[in-house]
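As a starting point, one isolated chain is supplied in structure tokens, in the form predicted on its own.
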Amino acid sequence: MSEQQQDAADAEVETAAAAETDADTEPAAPDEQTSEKLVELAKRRGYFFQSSGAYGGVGGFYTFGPQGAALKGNVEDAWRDRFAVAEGNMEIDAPTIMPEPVFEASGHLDGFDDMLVECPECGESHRADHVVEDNTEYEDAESLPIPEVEEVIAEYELVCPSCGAGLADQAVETFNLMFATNIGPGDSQPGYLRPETAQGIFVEFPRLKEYARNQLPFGVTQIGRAYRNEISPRRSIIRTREFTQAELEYFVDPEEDEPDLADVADVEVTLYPATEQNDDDGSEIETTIGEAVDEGIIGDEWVAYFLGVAKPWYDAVGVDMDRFRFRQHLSGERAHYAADCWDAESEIDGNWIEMAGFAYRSDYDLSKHAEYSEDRFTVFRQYDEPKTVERATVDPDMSYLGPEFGGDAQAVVAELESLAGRDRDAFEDDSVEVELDGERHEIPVEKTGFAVEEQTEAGEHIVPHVVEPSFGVDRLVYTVLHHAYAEDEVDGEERTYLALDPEVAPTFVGVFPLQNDDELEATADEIVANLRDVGLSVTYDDSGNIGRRYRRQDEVGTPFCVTVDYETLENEETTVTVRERDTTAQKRLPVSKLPEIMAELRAGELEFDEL
């Protein structure tokens, strides 16, 4: 390269550095159009976009591009580190398709519904509660009964969001969200795509408890796909028909297990309890986990514990804590299994969206699966000392029951055993009554072999209760991107960048040779290899002037850029320019120490302004 060319290249670096030094690097406050801008950026830069675009796209299905898949993977890894590894919980990976009896037991076939209203003109189907929430002062229409939703639609003369036709006379109906399928050919077994990953954990409890050595409490985590046939998916990846969940099912003895709240008692939280939501003058409460438990705002200590764990984790992955809260479910919106539930919510363009639910599911799930299956969903609780107790037992005379009931004889035995366990007084008369397939039958007590015996027991079988933190990964990814979106000016030009936390940013460092020069490119290649050797995600870019390359990486959210210039080759100690994304500040660092320094920056062990 000639002396003139080298001077020009050096001038390019100096100009870019001077421009960025003078830059107004305070990000502008997000406006109401941030979501629109973000969706466009996501498509352009490979974060996410609607699937099957070549065929017109399908509502509710999105593909995560190269940047989005990396960001999503980093978020999942961060969740796994905190909720599985750090808490000492195990992880499984269950199938996404499960047989019909699983969902009969769980209650999803009967109670997993949304409210649907269909337009009489265009035929479009809409979620009735969303139509109400979008056009009235009602914030939680999902918790209202269907007749009341119909009344609100009529009172406000609400119209179809698609064509504007009136909906006042249209019936609001329930719509089950389950995706049905068949398992196997011919007279195949009916099955469903799972609507939550939780059921894959619950049905395997009899085996999982063995891995936990039958010792409570223990937790099982799972990160995977779930499917819900949404009536009207909307707002890009916030509400989709296929999405990723990260769930923890924590099994506890309700009488003996208590969480250690010491580690989370001082965690500051913004809470929006049901009492405040029901009060016309109600508002959010600023408090700590410890105070919220002491004052009864959070009723269950296990739920409180996981709220305390989740708050700093959300902060660490890049959720803006000024736009974050925990909201308690109102009684009408709680799931059928939940004794209490709190949502982690983030603010997006003035609206609050649910990112996670923290529910106390009691023994509902395990009891239901025990009832519908032939397996035992209990854990043996050892007594401190053996106890002598009276137990009612039956030893039926099968020479009587067999001819009398035929193939139903074993079912009668099961009913007698159950009755003896719960109501021994039923056997005091000459005959006892049992119900079989809706019919009542009288059986002579002498044929039941009923007896009350003293037994010495070392313990008892109990059905554990379940505490469930359930995270929506896609919504969290959207929140992280939305909260990271920023705009400023650099040398009179508007700059868009994503202020992503280094822990989750899809690319950690960009490496640029200043010019298309063999020596510069060789050095840049070596730096890329060395940085990848220490586990960093690196991109190489030699296209366009240095300012444009910075802008590309800013918009992708890359925290740092390394520029290899002619000073790198000339100085006795080989150095490069390292530029930080948010402030655009630049420092000269030795190449020999670059992998170590960048790894420390990635791990949060070093701050850029400390260099």
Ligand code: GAP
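Keep in mind it's a predicted model, so treat the numbers as computed, not measured. Positions refer to the first chain, counted from 1. Rigid core (definition): largest C-alpha set, two forms, superposition within 1.5 Å. Compared with the form predicted in complex with this ligand:
- Panel note: of 418, 315, 290, 380, the residue at the hinge between moving rigid parts between these two forms is 380; all others are over 12 positions away.
- The chain behaves as two rigid units between these two forms, and the smaller unit swings by 7° against the larger after C-alpha superposition.
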Second form
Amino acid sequence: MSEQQQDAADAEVETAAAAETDADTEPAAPDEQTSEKLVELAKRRGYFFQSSGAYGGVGGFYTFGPQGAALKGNVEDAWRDRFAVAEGNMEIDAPTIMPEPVFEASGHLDGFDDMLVECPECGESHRADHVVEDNTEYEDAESLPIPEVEEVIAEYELVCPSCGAGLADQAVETFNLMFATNIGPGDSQPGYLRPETAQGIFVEFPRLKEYARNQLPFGVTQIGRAYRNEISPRRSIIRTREFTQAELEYFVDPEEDEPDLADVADVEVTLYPATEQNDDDGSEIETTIGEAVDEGIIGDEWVAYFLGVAKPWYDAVGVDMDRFRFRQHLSGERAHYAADCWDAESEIDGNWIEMAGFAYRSDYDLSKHAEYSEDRFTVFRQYDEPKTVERATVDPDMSYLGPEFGGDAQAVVAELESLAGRDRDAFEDDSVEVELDGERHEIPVEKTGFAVEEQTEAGEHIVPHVVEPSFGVDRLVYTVLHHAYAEDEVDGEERTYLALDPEVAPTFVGVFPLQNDDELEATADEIVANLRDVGLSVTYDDSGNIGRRYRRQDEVGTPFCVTVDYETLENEETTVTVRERDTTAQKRLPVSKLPEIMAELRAGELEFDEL
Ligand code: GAP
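The block above covers the form predicted on its own; next, return the form predicted in complex with this ligand.
Time for the whole complex; same chain goes first.
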């Protein structure tokens, strides 16, 4: 039999079962090695692979290939639709390099550290908390203080994961994760690659609030790269040194603003609160967002609201809800800026990984940037009725302060203003005391121009609080692929396929001419053009037998394949075979209706078995 005849025979087998399901078995439950198989598939089929392979590769940097870039783009679009467009938030795109003072203010230069332990034998550095977690029953070593981590390493006689040498006597040190660079020639202006997209939003708050017409609440989103010099990047794209975040910074008035909790109150969630984690008999709780707020399990209503928005969204993009939960951070685990935080976690080969954090950042960031910069990070809160208040003011006599304090005179004025605001009794005697650089100075009250006046005020300036849903796109892409990975048997042959949701699948439909035949190819070309015209992502494949072409598309997760065969040309009404990926069921459909039907299938307005 020639290859062409063989191809035709293969196709007969595939098409004879039209309108039937020919997958013999239920998909096998993914086993412990799914990650290994997935990483191999990802490289072979163009999802993701380690970057700069020609130069030996470098840990923690990955390139998304054609399939991966398309999947990632679809996930980002879906996130934008839900968290920016549907919520009425603004999206910005800020630089990835920012000057040093930004990170002095944000606290990242001081507090953005991981625990490092270095092997005395091979010199390899490892995350001390990971060494502990991987080899003991401790699940959250990150939340332990350093001396305790050192004790655990000694007590369990833990060894270097690379060479097996003992780590018991090694000191655990802190390691700052920021990537440093210089802006321009020389080293006069140090800069850093941003470790979170959030800072690009916070520093622009004074301008962004104008775009929001100074009205709270409002949200600003950003999808972009973040950089962390991870001590031990691992598990392919789960922990890398350059990754993509999709973040929403939602600015609220903590006293006045409330979320529309009714919109999400009935959303069912699996929660793992800190109290349950700290309890030996503790376990996850099945509840709803509304109940969790009523019972005080989720302390902040805004955080609860965004958990309620996120859960159905994760479901829609293909995260398996049986392998999904929200876990509250333990107190030692929270980032330096967070007052409370819940992570969205997915289960991967028996381990829970963090896909997103939902943090209550309070006024930490805006207050810090106000303190370190010269701009104003407040919003004017209008009172319902103007209020008459007593204000203590000063109007110092500079002809006295100037000669007395020289260059420090303005600093003395600032001190007097601040003192009048917080302690007007200090001005009751003949003189008032101010402190400047640790030195106390007596100033006659008559020289301060101290007065208490009645003022009518329309409102006050407040520092908004921030609620932050922060999504890691790479980890979500990994989860979506992992949860979509399936194996079954079709016509006695093992098959691997990715059951990707049509909304995120990189390619929606594959079009194949059955054989290398001008007429079949011309019809297939026309179908490709018509499907692309309605905005679908289409691939054309005419190489190898039809069975192999199906397998290829199954492996990259293409939901539908269209085969143009001789029946297409013979029939009065031109029809083609359309095959569904997961069930392998096939139907003959008219070519004229194909774009409309396919667009409806993509939009979720139609199910294949309804056809
Ligand atoms: N702005 C808040 C923030 O950055 P985070 O928990 O440090 O919070 C948010 O990061 C998300 O970014 C994480 O939930 C995770 O999905 C992703 N992420 C963090 N570090 C990562 C890394 N090294 N590699 C890949 N993704 C990472």
